[in-house]
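There is one chain below, alone, in structure tokens, taken in the form predicted on its own.
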Amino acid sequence: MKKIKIVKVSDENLVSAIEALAHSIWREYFVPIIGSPQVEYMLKKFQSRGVISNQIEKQDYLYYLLADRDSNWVGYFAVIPQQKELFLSKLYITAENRGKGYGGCALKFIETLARDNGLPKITLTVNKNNTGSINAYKKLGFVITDSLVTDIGGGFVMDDYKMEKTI
């Protein structure tokens, strides 16, 4: 693996590279998982400019972009920091960067920021039919604590685990 960067999303060309590489990514992974008519719905309804720019704003989310040494983006995540956990909302790479650890040196960056924090561990949501990344968290010592099913509008649910970590 390539040498990481992790840059905090600070202003409106990092928060316009995160939707690019949203659209990229999600098109990609999550059309055989999910289909396409709710990739193009959550795309816009959660992966777009104007609203990753409102939870920066107003939501308390921090975004963070991946790149590697060569300053190329190879992938995002974000988390929201709560009462008693870190919640990790999104955590997403390239198709072509996957398997390198870029996945890994992020969520080592994710628990340094939760125990900075005071906060004993991260949570995080995954699809069902997500198997890979499933074994990628278990693999780095989350586990399953919940089964949920979230209405997201437009006739789509989110059939999705809990998975959490203690740190």
Ligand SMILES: CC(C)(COP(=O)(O)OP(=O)(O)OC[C@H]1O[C@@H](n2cnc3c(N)ncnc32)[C@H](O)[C@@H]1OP(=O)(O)O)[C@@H](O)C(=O)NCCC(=O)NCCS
The other form holds:
Amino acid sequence: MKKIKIVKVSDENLVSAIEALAHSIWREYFVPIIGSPQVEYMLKKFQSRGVISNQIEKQDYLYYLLADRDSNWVGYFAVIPQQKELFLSKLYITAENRGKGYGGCALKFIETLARDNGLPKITLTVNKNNTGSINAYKKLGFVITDSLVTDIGGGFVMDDYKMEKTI
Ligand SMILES: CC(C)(COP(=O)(O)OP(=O)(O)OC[C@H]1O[C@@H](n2cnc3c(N)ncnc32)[C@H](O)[C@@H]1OP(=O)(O)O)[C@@H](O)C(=O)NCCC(=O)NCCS
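Please supply the coordinates for the form predicted together with this ligand, as a counterpart to the form predicted on its own shown previously.
To see the whole picture, the full complex is given below, headed by that same chain.
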């Protein structure tokens, strides 16, 4: 199994590391899927330092960084415990580290977190055109349960599938 370190984000330096990873991963991966204007809008609205700190302090988000055995950041994820499920809000692995088992390791940790909180399922949303990640989530045991279009302002919508995994 892949050696991985999972670090809970608890201070400003770690929040800055998330912001840097988000900016680089989103610009690399999502521009071909949703276009640059929407990526820049979403980074500012959801993944800038101040917003991430607010999500952690006031909106029940739990952020975690993923590091390889040499302590290099390889990605991050965020979950929000809800009444009957754990919502996986974000899971992003850097391009050079995809397909190496990090996402699967993160999911095992997330499943334990859900069980420890008495939550029987994990839910997430994924862009309908993000075929690679939809297929990865299917391999990891998720199924599509719904189709959602969410207005995020600025003239943009998120056109997503909802997926879930019962644990
Ligand atoms: C989706 C993502 C988080 C998966 O993490 P990962 O570390 O690449 O995945 P893993 O290497 O742990 O692979 C997990 C399983 O998915 C499969 N898989 C991974 N990427 C895949 C792809 N693009 N297409 C099909 N299957 C894929 C693997 O083969 C593995 O299956 P197995 O357990 O049967 O061998 C990662 O690829 C990623 O960050 N993608 C870009 C950003 C993104 O879209 N994030 C999700 C937003 S909702």
